[in-house]
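Encoded as structure tokens, the following chain is the form predicted alone, with no partner shown.
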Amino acid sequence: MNSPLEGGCTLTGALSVTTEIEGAVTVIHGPAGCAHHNFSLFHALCAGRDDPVLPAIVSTDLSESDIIFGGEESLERTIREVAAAGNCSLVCVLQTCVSGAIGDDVDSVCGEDYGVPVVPIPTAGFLGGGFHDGHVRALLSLVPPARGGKKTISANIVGEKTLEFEREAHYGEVSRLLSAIGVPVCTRFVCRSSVEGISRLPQGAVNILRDPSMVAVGEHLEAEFGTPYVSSFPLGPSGTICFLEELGEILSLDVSTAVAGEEARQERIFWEFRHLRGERIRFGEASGHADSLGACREIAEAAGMAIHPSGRQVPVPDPFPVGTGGIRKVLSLWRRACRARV
């Protein structure tokens, strides 16, 4: 699977965030079936990435009696059991369609003292919306309080699609570009992060959003901490250069040396694939988003390939590989497609 998992309800979207936090346990307030379904999904995805860590998910296992008379007691009991186990630093509480429909006062139950932080995240299964809604709400619910921490010349990575198979490769490429201009990563919000890591979020001088679908989170962080944001990971040759220049402008850094180095790197890649010059290609009409197709056209033209209706159809990767490293991946895919005709 190359695409991020975008199907599902708010519960699954929020779980894609909360299950990434080291030391956190997620309580799913609802019937056991909702927890079982999502546990199986995340377990399978982790296994597919050779990641042996099982998602820390607990269900309140609502019964028919709870559904009729209310499930707040079951929720409080489950949170206390999780907290008493003593092996978690954060409890996240998500609702299913059932608990959302019966109207349990989840915020009030989560407001009790359990000895560990308890964060309710508004989900309510499909009643609350779709996967993306749950993803965004989870991030917004986990924004730490402003504590006046001093900002450093560093960047936060915000809103990564945690279920993407290529997410670590994308993160690695963005980290490499940041390193080229001398900017370290402050924290990832929230891929492979911890409660302590999340608390550093206000210290970052710029937030780099995974893609424009995370703008609501970027705007919230800017209003909360005064931190500007870059709206997307870089795509294509010019997109990568613009990414560096935008960061340089935000952080008041001279990035000319890094830009020259990146342009030279891109030239070497196009020289490496010089045998593709003159190839006639076309892209599938329904393939990719507008930004991805724009990057494809730029890469094809820079590689000397001709875009023609009768050309060989080549794939538009989804998700599109980011940065200069992504150019090599795209050209490798196209080379394979061109060679497949013989």
Contents of the next structure:
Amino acid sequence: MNSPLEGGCTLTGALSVTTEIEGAVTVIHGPAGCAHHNFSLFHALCAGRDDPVLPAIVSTDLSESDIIFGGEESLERTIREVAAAGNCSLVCVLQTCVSGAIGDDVDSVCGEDYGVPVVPIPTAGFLGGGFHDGHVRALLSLVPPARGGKKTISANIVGEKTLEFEREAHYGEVSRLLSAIGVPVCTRFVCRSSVEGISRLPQGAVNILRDPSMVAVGEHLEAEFGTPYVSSFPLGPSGTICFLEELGEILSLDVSTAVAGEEARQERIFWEFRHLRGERIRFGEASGHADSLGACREIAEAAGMAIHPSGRQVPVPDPFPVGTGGIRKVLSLWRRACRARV
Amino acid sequence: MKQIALYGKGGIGKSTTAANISAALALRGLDVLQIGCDPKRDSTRMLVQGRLIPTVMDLVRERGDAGISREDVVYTGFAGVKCVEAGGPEPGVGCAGRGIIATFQVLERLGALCADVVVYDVLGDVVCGGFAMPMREGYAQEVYLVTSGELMSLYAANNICKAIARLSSRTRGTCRLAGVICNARDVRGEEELVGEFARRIGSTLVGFIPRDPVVQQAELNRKTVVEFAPESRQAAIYRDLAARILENRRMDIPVPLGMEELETLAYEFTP
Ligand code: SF4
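The form predicted together with the partner chain is what I need now, so please give it after the form predicted alone.
Once more the chain from above appears, this time first in line as the rest of the complex follows.
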């Protein structure tokens, strides 16, 4: 599934982060409607993944009189209720258009003592951006305070698109590549993380961003903890090799064996698909980002396919499958397209 | 039913003017309803012996809007003037503009918006959608700008012209500028200045209220001037103004001035 990257509402973007955190409850400060349709969306997604967990979302359920007299009391009451219900290790507070427009002082309400950490995330619905902005702001708001924790040779995975169907496959491929160079994952910020996991963020020696749209988060973490970042998951054959080399450089590791192993693996895949040699293809109109297109060209070339305007149209998958494993997925898709009789 | 609204800069004396007009109209035997649209809720005070009557918003907050009856929000004051205060949130929280909208919905539902003359006394000079609501929804069909000769007061009046011009350009818009009232601050050449301002925006000066200590005395005695000193010159002025408003048929779409034009105008009249 494609996530609505640019449009939509900051609330949904932020929820894509906060609902991933184990033990966290998200309070949506606004009318029930804002929570309702988001709840439905996340619920449907979980169900689609055979993941029967209900998203932990609570609405402050503002009524007209809250709009007129201010919604701060409702917010405080709701946070207290959530905290008192126990079994919650973090409360995230998101604003909607309405609470943003009437100017509730959410930060100071969140600053009270509730016995549980409460993190306000500046969203305010449509105010100040869309889905992507909400995603980034949620991550920035959740960055743990720098504690003296020592860095270890390990990597953090930062800014995964939690609503992507393929996210676990992407993650699996990246962690396979990491283990090939002997680097464990320190924490995922924030796919399926716990509060404890998030607090380990400063200990990672490198941050691997999901894609370049997360650079703002990478920059912030670098300024905060001095952790360098790699700006994207690897795409395509040379992208995957460069990824390993870049990590080797940052972490001062010799990655030549891993690189050789990966190159051999890629060779095997191209051999597996040798029957595609000589096929004439072209890429679909709606093809995604420049990076994906570059990776497509490289894969086609290495597979001995010819890119030609009159060739058979093949898809450029979005999200583009990651790493060497992704090459096989792309080639299988193309094989299907080439074999389809029109 | 005649529905008039007084708009103007905060502190310019709208409430005093409104209350005296209402009182004078009521003394002529008309059924008058005055609605204060300001969270300060002091529009109708002088009509009800200085009391602060419960506001629509206070009751909505306490009981929810279903639990309110007409008797809870409409108070009878001097000469039978019916008084309503919209009220609003405490300063610094919530949305008072939305409160005005909710108040009108409540009043509408209660059938409380009827009289021979309804006088809306609307807060301040900044007109957000909520405070423009009486104009926008056709409650306030005739708007009077209350101003003095001071620049900031003219500036506010001019801003309200912008709102009227804007709202009256809509197809549903029934709100028009009926005239300018000068509540004097003893600026020299004030009457001429405000008169000229009225002319330039395409309207007219319907009343000039001079400064008079009796206003202060009446207020200290918690009464309108019309009630406190009916024989005074000031009471006669208010009665006269009320009569003119009653007869006034002017309905203009104003042409607001540019800031520079406004300043030049004020400068010309400053001796
Ligand atoms: S916050 Fe605003 S844009 Fe988002 S769901 Fe609520 S009303 Fe809609």
